[in-house]
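Presented as structure tokens, the chain that follows is alone, the form predicted alone.
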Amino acid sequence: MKLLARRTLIQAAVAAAAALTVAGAFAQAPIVIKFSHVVAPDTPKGKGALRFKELAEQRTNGRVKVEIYPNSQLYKDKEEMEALQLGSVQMLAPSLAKFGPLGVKEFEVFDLPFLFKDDAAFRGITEGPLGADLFKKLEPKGIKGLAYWDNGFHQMSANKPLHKVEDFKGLKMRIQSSKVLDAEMRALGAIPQVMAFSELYQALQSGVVDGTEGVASNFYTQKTYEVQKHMTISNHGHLAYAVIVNKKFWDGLPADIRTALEASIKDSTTYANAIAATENAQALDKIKASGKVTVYPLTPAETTEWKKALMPVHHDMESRVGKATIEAAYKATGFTAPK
């Protein structure tokens, strides 16, 4: 009975040092985050996400591993929102016309044409209230938002030329899935067509869709200045990101992780603004140069032109997105309507 019990002893003894053997390599096992976006690494969104790896891992000292997967290796863009509810993914940096169809239609506030007349007028909402109360509607659909990465003025492409409004007149325009943005084609006489991001290439290759709008550095990185004859630089939207992260995940953290983290957004975002308007100014010369799309800025009288044309959108929209959440943002934007 002694040995037996000598030897059941012994065996508890080794069970929980084989246990706390264990539970000191999951105590040590990173974090993991996965950090899915559907652009090209080498545009402003997805060098801001590298620089935020960076800064995450050095920060933490290894307690946090970020992974970044681009160019919607994991998610399209329907796909990803969801997958991150699900806490498939930990983050993402989605365009702000992605959370109108998830049900917050105040985001789409964004997409109304010719808000902003420069990127300080942007950053007026992204940084003041306005901003801050849109992220703060996001969490109860389990989403935290961290932060608003800027990526420019939108450029509209197609297979002719699109100076006046009339050029517009029956084109497939692929468009991000936006009540805002539709109307914004259809006020054009353009039929929108919303379609995820990566397939637009081959859709304006094989002539599934005429046209698209965009920033530079889209084009020029996704190449779709190959499949298309005519640029226009009518800086009519504005292109940016949020970047989110599931808020189940983000809340549970400990706070010296959170904090670190928090840090990173934080540098990571001055990184990726500053260098967004060089990127696209860098990829606009690139498609010049390519001597493969005719690219123009749209003249004074061809801009009040467009605007007179778009300008019932906002009044349109006042329904869906709210009367004053678009007062607010031309509050914060210093817009006021053309006359």
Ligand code: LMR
Given for the second form:
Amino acid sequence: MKLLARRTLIQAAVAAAAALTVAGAFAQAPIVIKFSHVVAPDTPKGKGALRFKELAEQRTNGRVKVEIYPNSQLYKDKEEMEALQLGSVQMLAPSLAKFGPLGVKEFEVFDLPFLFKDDAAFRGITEGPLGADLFKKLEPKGIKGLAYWDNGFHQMSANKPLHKVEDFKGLKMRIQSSKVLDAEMRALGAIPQVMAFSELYQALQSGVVDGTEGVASNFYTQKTYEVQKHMTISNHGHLAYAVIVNKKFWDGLPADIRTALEASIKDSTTYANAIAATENAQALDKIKASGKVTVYPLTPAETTEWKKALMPVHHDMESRVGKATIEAAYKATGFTAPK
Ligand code: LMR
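Show the same protein again, this time as the form predicted in complex with the named molecule rather than the form predicted alone.
Let us now look at the entire complex, which starts with that chain.
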């Protein structure tokens, strides 16, 4: 073979091999979903996220890779919302009390004190038209809501016993960013302080705040019960999450991938919601067993007193959350104001 012809042949072979490699790399490069959250892996949300990863990777035959970043490893509360909008992460599951700063104040309806008598009342919103309407409000922000994950009832903790409303007087209490939670603490006579979840342990330990509201699974896994002397089982509030994605990312996914991910979200939602109550009960048992904190269930008379102090928050927050949203929530939950 002539030298020139041979060289041409070699060049063509090299080009073909390179093209194959590039095509192969494209075929193999998985779609990466970065899923950031602020709690421990060993919590209802942490476990729900892990189940989603497992199902999503299995059902897309590895075409999707889910990278989970727990414990505010990547971003704190406020930053993770911004990161989602910018596309630096694709998926989050923030608490419903953290959507106000995004400009969707209606989500704070979930924070109205004593709104939910049980988990079924919570599902009345999330599985009904109000839950869907709230998700629609996220779309202009470039966010799509995929599911609601339950995490049970809020309790109170502090370095002094909290039995009566007057016990809150002057206490600095850490809250999430919701204005309804701010009004709730003020109605009890406390001084609310918005703070990122990742800063809570340190703030309690150093005395920057005196107490907080929260769920047992977070108290246990963040070890905040080690730096608080008293916990009151008040069930005055409720903690839940919205699993959300960057809308542009989601809409741009190949249809078959999106279908597989939707099914994975559906099944991980069933799982996360099914384990929440048990996980919180087990966490509470472990907190009690530690002997580090006294756990005090409110008496019916004390609950009545707390309700009396907190019910005005419902009315006061109409201008923030919207009267129609509050009424829709009452209808969905079967809530009636205590006499
Ligand atoms: C909190 O900030 O207290 C909670 O929202 C943390 C969480 O995600 O459970």
